[in-house]
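Given as structure tokens, the chain that follows is alone and in the form predicted on its own.
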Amino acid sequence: MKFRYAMVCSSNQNRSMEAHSLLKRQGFDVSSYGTGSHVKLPGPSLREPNVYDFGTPYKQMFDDLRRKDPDLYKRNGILPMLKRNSSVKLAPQRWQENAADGSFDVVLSFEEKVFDMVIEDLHNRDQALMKSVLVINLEVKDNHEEAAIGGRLALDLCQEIEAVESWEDSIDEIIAAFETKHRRKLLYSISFY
């Protein structure tokens, strides 16, 4: 593979961590971030979710959901969602405390508000290499359903990518020819490291 891909969402839970596994899995130079302030997951109510520091291991959450309400926790998905998770790293990753990760040749983001979050941290940083990267948005909604299709989307979107000699050259018909298929709108933007 030839470009190093960054998948982000706003927890590094959901529709960041489904893309990166399967990416993951098909050989991709892949990693996955968030850009919140915290780790929010689903708790007994909307107003009681689980708030968690970016940093706390998969495995760790798993145990003390696990404990607080097995039952309910699988049910809603998110014990099977933390074992994924935790197959793939060991903890969520802010965005935002990525330098030391080295650059990206593509950042795709499933969130309007994450895709925003992105272009403004990437335009804070010195752009002491000048080196190009390509951010898109495909939107996806934070469900485990909208996540397994928006996961094959973000694969299908980068091998298109991986197919080509230079993205910078064929980003235009590359999108058109995606939302045409597809029948989604992305956004794009190009910044620099």
Contents of the next structure:
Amino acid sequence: MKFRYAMVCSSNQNRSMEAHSLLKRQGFDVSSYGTGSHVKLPGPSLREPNVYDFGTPYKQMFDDLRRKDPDLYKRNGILPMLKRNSSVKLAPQRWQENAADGSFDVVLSFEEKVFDMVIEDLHNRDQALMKSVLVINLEVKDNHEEAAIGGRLALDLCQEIEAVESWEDSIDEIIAAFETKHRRKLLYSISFY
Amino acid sequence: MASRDQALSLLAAANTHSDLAVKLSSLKQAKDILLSVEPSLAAELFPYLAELQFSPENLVRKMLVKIIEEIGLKAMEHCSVLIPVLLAFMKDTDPLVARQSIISCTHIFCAVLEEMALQFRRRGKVEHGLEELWLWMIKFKDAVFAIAMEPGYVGTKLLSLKFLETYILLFTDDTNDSDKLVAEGNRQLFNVSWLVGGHPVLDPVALMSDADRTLGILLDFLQSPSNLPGSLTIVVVNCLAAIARKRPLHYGTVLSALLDFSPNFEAVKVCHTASILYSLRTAFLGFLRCTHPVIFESRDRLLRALRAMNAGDAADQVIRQVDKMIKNNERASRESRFSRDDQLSSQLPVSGDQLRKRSVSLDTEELANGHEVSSKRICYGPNISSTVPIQINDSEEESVSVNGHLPKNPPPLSRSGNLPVSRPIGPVSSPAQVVVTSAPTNSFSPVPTAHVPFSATNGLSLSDTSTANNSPADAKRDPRRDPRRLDPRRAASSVGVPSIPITDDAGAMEPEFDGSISLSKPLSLPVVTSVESPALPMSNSETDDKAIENPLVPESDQVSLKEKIFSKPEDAVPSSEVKTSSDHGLSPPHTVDEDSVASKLSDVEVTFEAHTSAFMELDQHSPAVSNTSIPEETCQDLPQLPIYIELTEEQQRNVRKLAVERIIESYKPLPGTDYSWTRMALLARLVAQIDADDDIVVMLQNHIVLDYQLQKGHELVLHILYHLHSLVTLDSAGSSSYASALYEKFLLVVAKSLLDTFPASDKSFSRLLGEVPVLPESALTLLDDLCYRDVLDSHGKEVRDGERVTQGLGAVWGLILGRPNNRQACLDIALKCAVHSQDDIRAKAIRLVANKLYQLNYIADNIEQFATKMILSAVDQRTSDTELSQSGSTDQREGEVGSQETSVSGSQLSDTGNCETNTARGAQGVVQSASTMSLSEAQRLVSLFFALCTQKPTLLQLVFDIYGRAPKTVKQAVHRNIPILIRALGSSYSELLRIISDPPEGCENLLMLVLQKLTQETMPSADLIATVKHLYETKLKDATILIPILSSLSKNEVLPIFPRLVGLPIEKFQMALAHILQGSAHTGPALTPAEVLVAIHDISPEKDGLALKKITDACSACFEQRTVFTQQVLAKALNQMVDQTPLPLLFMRTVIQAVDAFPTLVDFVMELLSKLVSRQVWKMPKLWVGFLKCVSQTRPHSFRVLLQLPPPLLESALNKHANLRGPLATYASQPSIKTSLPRSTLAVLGLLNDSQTQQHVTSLHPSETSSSVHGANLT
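Return the structure block for the form predicted together with the partner chain; the form predicted on its own was the one displayed.
After this comes the whole thing, all chains and molecules, with the earlier chain placed first.
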């Protein structure tokens, strides 16, 4: 594997973790992040989400929610998701605070808003390394089913990127081919570390 | 040598070994050696290293690139040999190697630039090696440009584009870029603005125009996007966006290029169009995030463009974010300020002058140099102008205003021209450190008199310095907060000991110095001179260790010293101007004409040089020598002394103005330094010292407002104000009153212009008031006007918009929190607004007072008192505005307030003597207002109190207490507020329960209202029900209060009190009925309608002591509700009652009413009547009358029942209702019926022959019958 990948969604729970989990199993060098200010999980109603700080271990959230309402969170898939996540890594990480994790070659975001935030954040960093980074947005709805599909698409895309000599020369083709094949729209941008 | 050989063999291995792994590890080891040995030694090995460029392994080559970068950054002068290797690698077959070499070269490129600029600044020249390296760098640049233009690997081209961006950023002046630090992180990158003073190798003008050309190259890419891969176009757009954001100079060009950019995508096959368009969108959104004024201006254009690409929402969101961010920043700064204030106030008593000052200077210095403060010894000797011009001894006070320097213990003054005070004692085996603060830059000022207060106390300065070292934490504190930081005397006072006196001339001085040295006493001479300009923090920041550290390397001392001096020409210039402009009317050395100023300006650098060289000498020579040499050198170009030129007032004013203007205008920071601080301090002193006339104030004000948003304006204002304030508080008499007047004037002017210039949402005004050293009365008046006065004249001109009031109240809040001294006055303003006659203003103020201020325990009492007083005044019909008199404001304020009163001031409140005289008028006033007090007026006075009640329900007691005697309008106002209050209290009305359990007299209506509201939306709690029941049982027998809780009571609870409810006035009973029937969601209705009817009938007038009329009214009330008391309900109730023994008194009446109301019930009624017959209804006289009446009314249906009566009774019935007889006889004579009738009955009906007698009987009693029937109907 030539490149380092980052999967980014808003809370680093569902979409990014689905992709992270999948890519990790396929042997990719992959990390995952969220760009929100907090980690938000659905609560008993739309108005009362469960809010955690980034860095709170998945296990801890799992215990917390299981204590609050095991039936509800089992039914809506949150508990299984948290369990899956805790097997991938310890805790959700925030994209904006990942400078210490080193540079990535390819960043995949799953929502336009997240894409914007990643680019803006990269822009605000000290771009001293002069290392280019490819940022791609693949729009995926934030539910379990779509996340599963999105994860597979992400894997496919990363495999395509990994397969070429240098993505800089062929990114247009890769993107175009992916769009035709999966009938999904992509966006990409290039920034620097 | 050993390492050299080892390195050679490792390099050889890296070149020739067959195993790649070995090659790489050898190379790595060789690198470690190269980096560890002396650069010159390593340089010998570079050719061998360079040979590796021909290695066939691309990994080796790539590693070589990285190694060259590392070495290049370390041993820059020597690495010219290696750069060609990198240049060659840029065309390497492996794109990875090529890319790495571009990256490495770029890093070296930046480092070389920086080094060249610094070297020139430090030493005045650039090393040859570096110069050569720069030539290579230019070649590199050309090569990269070529790569960007020519076809090749896209990855490599992307990097070359990134280099173009870097190049443009480096060589575009960044002086005015506000968010420089934010945008580029904390690194201090080279920028072409460093070269402003000129450079032997680098030509700033050429470089800048080259940058412009480069920008042109980037822009050209947008002309022909169809030929480019999409990734390239995107990177070009991103680079341009970055340039525009970081260097607003180019913003206009870039923006229009991007706006015009609409590639013909049809022709493009390979591009991913959506992403390219998106990169434009990202760029525009990025611009929107910038707060730089240039970019800010183009918001509209950006918004249009973004809307055109369907990104309007995102754009709006970004704008909201930015606005919020700005707000948050302001709030954060305000909060941190409060906490800092606390911290500071606790530490103020510490005599930390010196500490603090030291930290200040350290800060500045570190900022200034961007790297560690170089060690240096302490003697910057002869400091000529850092002194008081002392020729005129009695002008001490004025000298303060001239030089800003006034020693606390005015030392004997010296007239000596240049007092030698340099003492390189440190290295001379003396344990004591000599701290000599000096301001060498001042040496070219036209005041060459030296005045050097110094103490010769042994060991004293040692202790000084150690204290100075002790508190690194101080450096963290914001020096601005210290009102004394601008006090020029701190320098002097830091000596803190009896200063020892300075002799009259240098000659006399020297022996003493010499003597002390030869004795090598640990004598210290902390020659403390005034720090004229804070930008000359110099040796005060030198600490023990640093001072001792380095006696062997004099060169470094000089270098650092020089660097410092070099870095400050800007400051030096104004400071010299200060002198010239401010020394008017004083002592000899006043060369005040513009020419001389100019000539001195041009001399600045020369003087610096002279100075530095003097210092170099100083280090090596005895003090005596240096003493003499320096003055000579430095004074060469200065005018002879004393020169005294009389200026006219006019000229003086012009010069002053010119000076200030110049300082304001000439502000151009050098990179890596923050001279704004110096400038501010200078301006502060100038404003204080010169007769700041209106011109200057206006000039400053304009400048400040212009600059305000970048925050520098604010800083400047604070500097000036703090300085003035320090004069006020510390100065001896005379100037302090002048300073305080100036202070007030300046503050007001700035505050007003902030209000006029910025929108109401701007926090600058509030921040200003919050941070100035002290708030004069006039500032509070301004605030008062903002919140209150202008709005008052609503009849007159325009009414101030509410936003301004919000702004004012926000400021008030901030001041209450942050300024204990002004707390009361501010609170008064807030309270005054809280009873404002304009609803929206009052609402705002009340929100502030109740939700925020009332939480502060130190003013809660005041607020409470005020609110209480207001509500009482409403109750007692005293509509006055004298609320403030009690809350402790000054007389003056009271007077003001009095003038705007509408009616007579509440004479009871002001416990002054005029109470008597006012009584008569007061009484009149009461009458007047009693008749005029409107609901809105009452509302005005009570709202605040109710708002407080939500925070503190115990206060409600008062409302209940006063309710009884309150006038109608006040009651209405109370009624209006109660629902809101109850809602706000929510379920936490335990306090209310206490009041409810023991209500004061006269508040029943209020109590009812409260209960109603409490029970209206929610189930009343068990506590509430218990309380109300208890109250009913004990104190208040009025069943009315039970009504609201009826719905929650059970049948068993309702039935006992039911007669009491029936006894209530009819409308209350109806209400009660509604509650009973409504019931609660849990238990259902307490009684069904049928049960209600039965309950009503069960009431016995005698036993329950209730008038029968009440009961019949209750019945009627039920019958009125035909939808509730339907015929089924009636039937059910009657059916139930007919079996009761005894039958309810009103039974027959109800039956009659029922059949009246629902004629279809007639069959049912007939059954009832038959039942009654069987129950021998005639034995119940009252019912019997009703029975007959009913029968009569319901004929002919009732005939069947009638015929069931025993004949004697039938007889009497027919006698009473004679009109029945005929029809009944007709009915009975029908054959089918007649046969079934007994004979006696027929006889009564006269269907037998002896009917005559019967008729007679009947005719005897007609009147009697009718009257009795009538009575039955009533009873």
